[in-house]
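One chain is shown next in structure tokens, namely the form predicted on its own.
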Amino acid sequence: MIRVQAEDFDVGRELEKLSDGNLDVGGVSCFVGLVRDMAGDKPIETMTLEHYPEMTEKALAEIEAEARSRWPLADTLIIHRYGELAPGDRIVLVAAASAHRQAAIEAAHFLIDWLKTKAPFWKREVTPDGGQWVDARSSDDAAAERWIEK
């Protein structure tokens, strides 16, 4: 399941729904991303995330399909927020459910690594010095690189 939304989400409730009634699920692994309070040495006042809905949802569906093709998954979940967020707010939840923990853990790791580099979201941080767009990080690219099949 994929949701791109402005509203916050309840992690516990979302994870419960992911495996509810499916007794074949032996493990659920997840990652929750939060807005940090610092950008380098400057405090973040707000972060605004923008996206183009059709483009973003298509990219997320492709990422989810790739995970499902690599691991035996009972279900997956990607929730990504957009709009203005404050430090401590939840931005993203990715989760994978599988009969076995290793598949769930690896798939969740893959989902967040690819989401960070392949999903079209743009982030703008506002600090006391003003606003600036956040550039992609080379560490995110390096993390995603390990999942490229050779």
Contents of the next structure:
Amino acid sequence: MIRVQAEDFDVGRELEKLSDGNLDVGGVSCFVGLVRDMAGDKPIETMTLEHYPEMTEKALAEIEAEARSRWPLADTLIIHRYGELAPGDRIVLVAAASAHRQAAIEAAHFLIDWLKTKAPFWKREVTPDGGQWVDARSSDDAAAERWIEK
Amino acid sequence: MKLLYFAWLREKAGLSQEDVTPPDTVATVADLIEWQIGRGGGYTEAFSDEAMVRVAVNQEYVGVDHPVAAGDEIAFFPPVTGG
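Starting from the form predicted on its own shown above, please give the structure in the form predicted in complex with the partner chain.
Let us now look at the entire complex, which starts with that chain.
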């Protein structure tokens, strides 16, 4: 399931729903992304996430479908927020449920790595120096690269 | 065709979307970027560092050789930073 929303989400409740009524699920793995309080040595006041709604849904659906084609998953979940957030706020939740831990853990790792380099979201941080668009990191590209099937 | 701009490309271009009819010689994404640079002002600035511009045609990532046509939705944006 995919949800792109301004509102916060309840991690515990979302994870419970992922395996509810499915006793084949032996494990659920997840990653929760949060807004940090510092940009380098500058305190972050707010972080705003912009996105491309029509493409976001499509890109996330492709990422989810790719995970489900690679691992035997009972269910997957991607929730990504947009709009203005503050330090400590949740940004993203990815989770994967499977019969066994390896598939669940690897799939959750894959989901966040691919999302970071493929889903059309952009972060803008405001510090006492003003607003600044966050630059993409080459380490994120490298993290996604390792999931490319050779 | 409908053009969309996001993040700092939107700020530099000075708008989030517009409908345009480029000349017939604009057949690919590369042609379209070249045409944008030639429009001057914020457009020239937005597209000055082509390596920082990502393009999606009808919500799919494409390379600069991808064709563009009337009726397409073409989005320009910097490398993504979600998650």
